[in-house]
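Just the one chain here, laid out as structure tokens, in the form predicted on its own.
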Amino acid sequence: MFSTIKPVQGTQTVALSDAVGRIVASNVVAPVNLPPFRASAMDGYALRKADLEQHPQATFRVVGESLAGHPFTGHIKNRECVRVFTGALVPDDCDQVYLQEQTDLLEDAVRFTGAMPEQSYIRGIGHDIVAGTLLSEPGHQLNAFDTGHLAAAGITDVVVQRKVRVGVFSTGDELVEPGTPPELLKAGQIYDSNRFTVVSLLARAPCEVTNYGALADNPEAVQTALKQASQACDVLITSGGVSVGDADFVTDAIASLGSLGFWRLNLKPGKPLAFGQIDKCYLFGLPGNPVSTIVTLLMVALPAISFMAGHPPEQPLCVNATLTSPISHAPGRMEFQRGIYTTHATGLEVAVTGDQSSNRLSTFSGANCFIEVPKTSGNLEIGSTVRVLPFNGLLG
């Protein structure tokens, strides 16, 4: 899939103010250095570290104060020192910051005691940031540090990646909107919750999302929305359809408008995905049941999209944890199971959301990871070390 999908192309400029979740397109440098002066670390007063050498036990007369934004704009001369707040500038003709807890207090001047102090507690200039630092390149997508990083160093917006335009359609003659009255479902209507999943799914990821409804299991239907589509988007979602069903045309859709890549994973729940292109435009035919069509957005059509966006290829976070519920399962392919973890004392431990049928989107209800089960593996006993990938690294 990585070999045949290709980045978007074009950028555009954002307010800081809005660039969470975007892919970096042109390097970030900084424009000043940060701090631009010298500041200190503590409050305190700042002194000449020889004078205070030479006279220990001396009382030093307090001559000013500088605090943030509020500097002291003179000089001091022998056994005297300034008032000096954090983050404020330090005088040049100081070079150390006595710390206020270790000073004794008299009308207009202090006594300095305890020991010398180890470290000046003077940030220097560009102690943070240093001018002409590379604050950021591209594929990084920004996340709340980083702009606030960047609005330290006097930066107000960004070039970044254009956002990778996703139609999400869901498909079958069953469907109808939420929000029709139960008593208008006809026999065997159900609400359309997949195509609301994965709309909400991709509200995090750097994508413009358009929500093209539910199609009818009609051929002729499938392929005109898939063509009409593929013209305005880089990425086309679908949900169900891609079994070998007699109503299933989405991967017939594919093939026959441009091609298919590859049809079924060896992957539970999810092995009837299909992957294709129509003209420039990526196709996702998502398999239907709840459960897959989650599993199968979060492991495989939303890293591409994040690649296609700008952003390097990577693999989930993995971490190990006990089981504390068993599993049951048959070798022959991988599977990701749903799951709540905790932490102990001891580790992580985590249990299985109960019966873990691919149409019970329920199992989702508190679970906060999957369970990674190798394809090789059998039953899974209470007290196994298992892999978990926690949602938070795969929601981005």
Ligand code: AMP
Second form
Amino acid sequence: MFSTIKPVQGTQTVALSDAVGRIVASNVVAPVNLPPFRASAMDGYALRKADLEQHPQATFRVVGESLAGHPFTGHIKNRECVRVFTGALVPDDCDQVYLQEQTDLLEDAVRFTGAMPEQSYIRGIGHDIVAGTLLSEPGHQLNAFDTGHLAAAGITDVVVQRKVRVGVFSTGDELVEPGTPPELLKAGQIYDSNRFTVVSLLARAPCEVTNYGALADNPEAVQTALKQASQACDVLITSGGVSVGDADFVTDAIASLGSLGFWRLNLKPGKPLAFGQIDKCYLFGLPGNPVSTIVTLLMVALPAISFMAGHPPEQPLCVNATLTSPISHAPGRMEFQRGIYTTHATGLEVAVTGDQSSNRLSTFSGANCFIEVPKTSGNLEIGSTVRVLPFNGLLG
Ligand code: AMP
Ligand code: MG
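Shown: the form predicted on its own; wanted: the form predicted together with adenosine monophosphate (AMP):
Complete assembly follows, chain above in first position.
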């Protein structure tokens, strides 16, 4: 997949306040030093170190004060000092800040009672950020920390990759829009849930989502809709209609309108997943069972969308945990079961969320991770060590 798909072209400039989640498109260089002046790291007194070394017992006259935002601009003479506070400018004459906790305060003077400090307690110019350094580079997905970092350097906007245009469909004659009163549901009908989870899971990804609604199980309708949407989108995501049933038309539609990259993965749930292309648009035909839809979206489609958005591929966060409930699994396919991990002094423990059938959205209730069951694995006993993929690592 990664060897087929290509990142989208095009950039835009966005305000820092809108930049979280976006992918940086050109180098961000610090225009200023931070701090831009020598700043005190402590509340205390600024003085000349040599002066104090020569007169350790002397009283030093306090000739002024320097507060954050209100610098002292004068000069000091021998046995003089300036009251300084954290973040305030340290006067040019001074090369030492002495902690206020180690002083005796007299009328308008102080005596320094502690040992000679081993450090200056002065933050040099550029102690945090040096002007001209690279704060962020292409491919990086901006996070909340970055916004503070860039704001601290006075940057207000960033050049980012344009968003990936993603169109979302569900398919199935049985689907009814939530909001339809339950008494109006006809026999065999269910509410469409996949489009809601898919659209919501895409909300944090660097993409612009168009919700195209539900498609009927009709080959012409599926083809017409996919063809049309493929002209407007970089990626289309459908759910349902990719299995081997008589009403499964998505795979054929992709193959006849464009090309099928692969169909079916050795994955549980999610086996019928189809991936293909119509002109420049990539298609993910996700399986319809709601759990399969989510697993394939998170594990396959989202990483692809992130790559198209300009983010280099990366492995999801995964940690070891001890099973506190047994897992039943027959060797053959890799499986992602839904679990709840808890943190203990001895490490992580994880339990499965009950019957793991792929139609059961309730397996996601309270779940905070996938439990990865290797394809060669058989049943796993309580006490086994398993790999866990926390959802917060998968959601970006
Ligand atoms: P399919 O692959 O189309 O046969 O769908 C597999 C199962 O998933 C069937 O039980 C469908 O009713 C169900 N399903 C398909 N799409 C949706 C959807 N959008 N919302 C809820 N269930 C769905
Ligand atoms: Mg269907």
